[in-house]
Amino acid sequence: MALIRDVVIIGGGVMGSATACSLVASGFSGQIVVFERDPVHQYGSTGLSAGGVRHQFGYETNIRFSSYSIRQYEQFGELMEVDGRRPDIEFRQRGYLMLVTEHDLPRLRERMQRQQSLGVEVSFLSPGAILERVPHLDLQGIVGAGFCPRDGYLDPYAVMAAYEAKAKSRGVQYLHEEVVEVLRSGGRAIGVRTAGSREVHAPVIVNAAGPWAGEVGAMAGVEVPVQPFRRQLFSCIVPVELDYPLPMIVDPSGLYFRSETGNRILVGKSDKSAPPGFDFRTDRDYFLDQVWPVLAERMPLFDRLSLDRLWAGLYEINHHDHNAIIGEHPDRKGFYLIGAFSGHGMMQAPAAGKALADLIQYGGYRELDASPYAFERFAAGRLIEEETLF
């Protein structure tokens, strides 16, 4: 016999997880049931992150759902206490350092101002203003740098098992279970099936599958334009302990890289040449070959350090405009899917979480307007203009 329940979401990260603590948070009194089939979260995406977050996006949607999630970071552990305990998420708000050559300067004027006119805490910085932050930068071919200081990096798995332990708290269940269809009737979306024959039937069902989200769209008869890329991370031991905490450093080249524990620091460099699928494997050469150089360039300290531990974790890039995509899907009723962030998810996740909660609850937005990031604007050729992707 089939469970019922009001609302199934499957996924376990941090957007499910927002999203079902978003829900018991404004009072909704239905069952939830949420499905994770890594109990661990091996490869789920939330924890393989580098946990930046920050203000500085061009698109004023990104950037108001950046504003919300930011202000909820700067208070999650007092809004995430269970039983007086209060989660610490690591939430470093040492700022964005947004490196520009003369020729995007312009771009990131424009961008300057509208995030300014959002109340963003953003500020211009000359060649001298980022030398008196970090003074060992080569600043060869930058004019200048956008900063806020308010943006920085957290742990992310500490936020997401954060949102699990109060949804729990709450009431919402979560079962460690692969979902391997989706139930319809009529055209809509009307439960799901697990590998071990479990029914669970709801009029609401959420995909919140990550890079999986293209394959559970499957599974529900619609196309969700959703796929894996690989994504690889190095931490690295530096040679010299340094005397002040590196930002976020963000290089044209689309070269990140910040501070980590241990005397360490965290390096990221898309792959944009990587196929898309599930691939997890670590690739050294590429590090020695397309990272390290352009670390040691930019801070010339680096030419001597360590690879300590290098990873790989997945994005789930939107190949439409590679930003979110949040709502009901148009071609089945009851399908819903919070996903699809192209690598600014963590970002973004509490303004997202409670988006979709409002949409499921009450059958529209309220505080968080997620209508740009519908489905229907592919269709309409509405596509979202980001720049700051990386």
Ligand SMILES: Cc1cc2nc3c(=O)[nH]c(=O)nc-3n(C[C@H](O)[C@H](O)[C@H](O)COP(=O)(O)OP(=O)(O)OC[C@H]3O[C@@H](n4cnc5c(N)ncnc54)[C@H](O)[C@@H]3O)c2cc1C
The other form holds:
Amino acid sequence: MALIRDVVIIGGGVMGSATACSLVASGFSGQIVVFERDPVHQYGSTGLSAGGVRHQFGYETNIRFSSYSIRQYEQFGELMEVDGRRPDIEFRQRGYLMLVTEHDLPRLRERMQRQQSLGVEVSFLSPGAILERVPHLDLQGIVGAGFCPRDGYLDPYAVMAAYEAKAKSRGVQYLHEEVVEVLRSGGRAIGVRTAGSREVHAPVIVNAAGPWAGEVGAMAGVEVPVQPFRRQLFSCIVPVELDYPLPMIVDPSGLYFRSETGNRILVGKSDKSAPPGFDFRTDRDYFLDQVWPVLAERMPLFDRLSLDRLWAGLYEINHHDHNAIIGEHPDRKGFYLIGAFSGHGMMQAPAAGKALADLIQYGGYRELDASPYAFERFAAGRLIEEETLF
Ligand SMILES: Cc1cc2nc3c(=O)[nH]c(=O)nc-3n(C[C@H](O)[C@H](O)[C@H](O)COP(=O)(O)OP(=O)(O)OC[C@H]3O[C@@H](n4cnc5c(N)ncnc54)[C@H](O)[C@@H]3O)c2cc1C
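Taking the form predicted on its own as the starting point, write out the structure of the form predicted together with the named molecule.
Starting with the chain above, the whole complex follows.
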């Protein structure tokens, strides 16, 4: 016999758990079940993420979503307290340093103006001011940087675990089963069936399957334009422990790096030639040929290092405009998506979860307007214009 619930969430990564948690935090009294097929989160994007969070976007809604999320992260321990225990998400607000060339300077200034008009404390740093913060950089070709001290990085797994713990403490049920079918009736999504043949019926089905969102869309008989793309990260031990922590440094080449614990740094650079696919292979040669030389040029101190660990995860990319999709699918009532974050998921999760929770609970947006992220923008030709950095 089918179980009856009010909301079924497919995927217990940061998006599914933020949605569940936001629903219960705002007093939703219905019964929520989250299906997560991978109890150890080996392949989910959240646990494999670099955890960078920044206000520094060009598109207004992206700036607003990051601002909301960063405010939440600043008080996360308190907000996610369960039985007197406050989670530590290791949020290090060391800023994002967005280095620019002469060519990109006008665009940076324009983006900064928009950020400042929305209350973001971002400022322009001259090369001299950059070197005061990071004296070991080689600034060849760089004319300045955007810097916001409230940006930074955090532990993505800890964020997800905190949401899950809080949601469970308020009665959300987590089941470690794979959803294999989205049940339909009269054009609506009405429930799910799992690999273990369990049926759960609910008027609201949320696709929070990250890189697998396209596949879950197909289970519901609709197109969800999300594809998985491999992205690699490299943890390196550097020869000296710097006496200052590195902010997240973003090079015009797409290289990014930041401090990790001890004398480790975390480095990434998207291989934009990678074809879509569920590919988790690591590629040491990519580091040797495409990443390390750029890193050593920008930070000559790192021309010696030891590659400690490398891993690959999946960006969940919407190929239309590389930005989030949030909302009900126009061709399948009752079937919602929170996905396609294209490398921005950690910085948008608190806001995205809250917005979707409001849409489910009240039938419309309240504190945060996520309507620019609706599916309908594709058919209407209202694509989001945002520079893709990673
Ligand atoms: C290498 C890398 C670096 C990144 N760096 C950053 C960064 O610096 N800053 C930032 O903001 N973002 C970053 N991101 C992006 C961010 O991590 C993601 O946007 C975010 O984690 C997506 O969360 P999610 O919950 O949608 O997906 P996931 O964490 O993948 O969760 C989806 C879950 O759904 C489950 N699932 C799928 N199908 C089913 C099914 N049929 N039944 C049951 N369960 C199912 C999966 O097991 C998975 O656990 C990075 C991502 C990667 C891969």
